[in-house]
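Starting off, we have a lone chain in the form predicted alone, written out as structure tokens.
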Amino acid sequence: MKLPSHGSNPSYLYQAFEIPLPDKIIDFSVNLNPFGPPLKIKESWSAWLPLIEDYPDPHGTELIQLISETEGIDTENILLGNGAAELISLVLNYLAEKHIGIIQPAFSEYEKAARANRCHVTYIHLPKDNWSLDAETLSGKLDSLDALFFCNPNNPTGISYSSAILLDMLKVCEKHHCYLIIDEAFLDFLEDGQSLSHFITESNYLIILRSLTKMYAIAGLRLGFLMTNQKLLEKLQRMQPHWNVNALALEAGKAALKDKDYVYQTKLYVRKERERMIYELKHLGYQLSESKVNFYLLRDPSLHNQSPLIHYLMQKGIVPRHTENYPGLNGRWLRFAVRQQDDNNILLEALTAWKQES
């Protein structure tokens, strides 16, 4: 059985499990802002339509300036991308045929892009069901690596690692002349988000990836950016296609970054709902990851593989994210997004019923 490699597009998951698609589904497999795009994007869509008649700004100058002001870093350290996925592929194209380490569990696109560029891939597994990180232990595994991918906050666990741990990792990587590539796609959901972005000018080995599609719920537009030192950025920029970011995405990015209250209110809501769900689900006997963002891992400890539970939920029109293609998880967990309260309550009712019936 070939399962889809990402969340969203739940019809593919129903096909894979050979379960009839219900008339109504709630998709917990896609971890975007539960409120949808900011109001400004919705209101401005018609006004932006004439932009599709001309080529977009190939440099994204206005958006890069806004990112520079938001992040407090220089514009020459910022590179726009057609979603974080393009930037991952770009970095691995630059690192073609090199030895790449991936701290697992992790987003599957790192490995996919690495193998597409003929890289040698090594897994570095975090401790099972704990996922703690020790830079000293990591040091002994970097001798043969040219680059190390690390997702913080982690996808799929939702766990966030401190800036002290990240700095220790960077020092270890620099000692081994190994690039540290930190994917911060979900950093915006942290109330106390800690990034190493202010260290990019001091390091020859630090690359930071960001996504604008998660917080602002514009995944269909594809928009992200990369931060690194100027010398490396210029090398990466020369490898990018012209006009890689479309005009509508550029406008949406500018509108999104100006809406500070939208981000603030989202963070408050996500924390409240996540903590409520985790409390209730633990009380029911489920095991959960200590997530700090807009999704979490869950497992019924009575099941080794969660396939019976995913079948049960899908038959009720509830779509989790399977973990069969996350090395180190291998189907032992399910990932759920934090959605709006009514949807979360439906999930809670279904998971309560599962415990009563099983």
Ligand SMILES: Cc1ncc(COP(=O)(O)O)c(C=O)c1O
Contents of the next structure:
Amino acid sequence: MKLPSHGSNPSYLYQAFEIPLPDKIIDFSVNLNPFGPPLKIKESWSAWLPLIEDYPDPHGTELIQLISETEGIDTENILLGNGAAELISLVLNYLAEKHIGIIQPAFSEYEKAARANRCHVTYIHLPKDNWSLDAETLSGKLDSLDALFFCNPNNPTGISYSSAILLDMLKVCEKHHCYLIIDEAFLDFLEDGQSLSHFITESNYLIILRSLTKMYAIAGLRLGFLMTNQKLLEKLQRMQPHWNVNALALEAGKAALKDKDYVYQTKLYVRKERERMIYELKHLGYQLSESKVNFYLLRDPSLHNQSPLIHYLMQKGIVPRHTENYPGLNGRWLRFAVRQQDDNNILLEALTAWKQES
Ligand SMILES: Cc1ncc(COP(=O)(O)O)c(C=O)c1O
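Mind pulling up the form predicted in complex with the named molecule next to the form predicted alone we just looked at?
Time for the whole complex; same chain goes first.
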């Protein structure tokens, strides 16, 4: 049975488990804003249509300017990508054949892109089921590495690490002449988001990745950006295809970044729903990760591998994200998105029934 390597597109998971696709499904396997794209994007869609007749701005100047203002970072330090996924591939293309460390568990595309670029991959595992991190322990593991990938807030655990820890990590990496690549695809969901973005000009070794597809629910459009020092950025830019970001994504990005209230309201709602779900689910006897974002890990401690629970939920049309391809988790956990209240209640009911029936 070959399981899909990502969340979303749930029909592939149904195929893999040989479960007939129910008429109605609720997809908890994809971690996007539960409210969908901001209203401005939906309302402007037809007005933007004429843009597809011409080539998009290859430099994305207006969007970069807006990111620069939002982040307080110079435009020369910002590079747009066709989703953060393109930027992960780009960085690993630049680091082809080098020694890459990945702090696990983490998003699977780091390893995939590293292997596609003939890199040597080393896993650095966070302690099982608590996923704490300290830079000192890391230090001994960096000797042979050229770059280290770290996802903060972490996908799949949802745990966020403080800027003090991140700064210690950066210092350790610099001492070892090792790039530190921090993927902040879910930073927008944190209420006290801590980023090292302001260190990019001082450091020769820091790269920060961001995605706009999560907070603004535009995964189908593809949009992300990278922040690093100007010298490295120019080298990366030369390796990118021209027109890598399409015209509609550029417009949507501009509209999204202007809608600060949407981000604020989303964070409040997601926190309330996440805290409610975690409280209720712990009460039912489930184990949960200490997530601070729009998804969390859950396991029924009476099962080693969670497959029976996946089957049970999928038959009811509830789609979790399996964790078979997350090194260190290996199917012992399931990941769920925080969705809107009605959907979360349906999940809660199903997980209550599972406990009563099993
Ligand atoms: C941690 C992480 N980084 C990057 C990405 C890719 O984001 P994008 O949709 O911007 O390519 C994902 C997508 O799931 C992700 O989970």
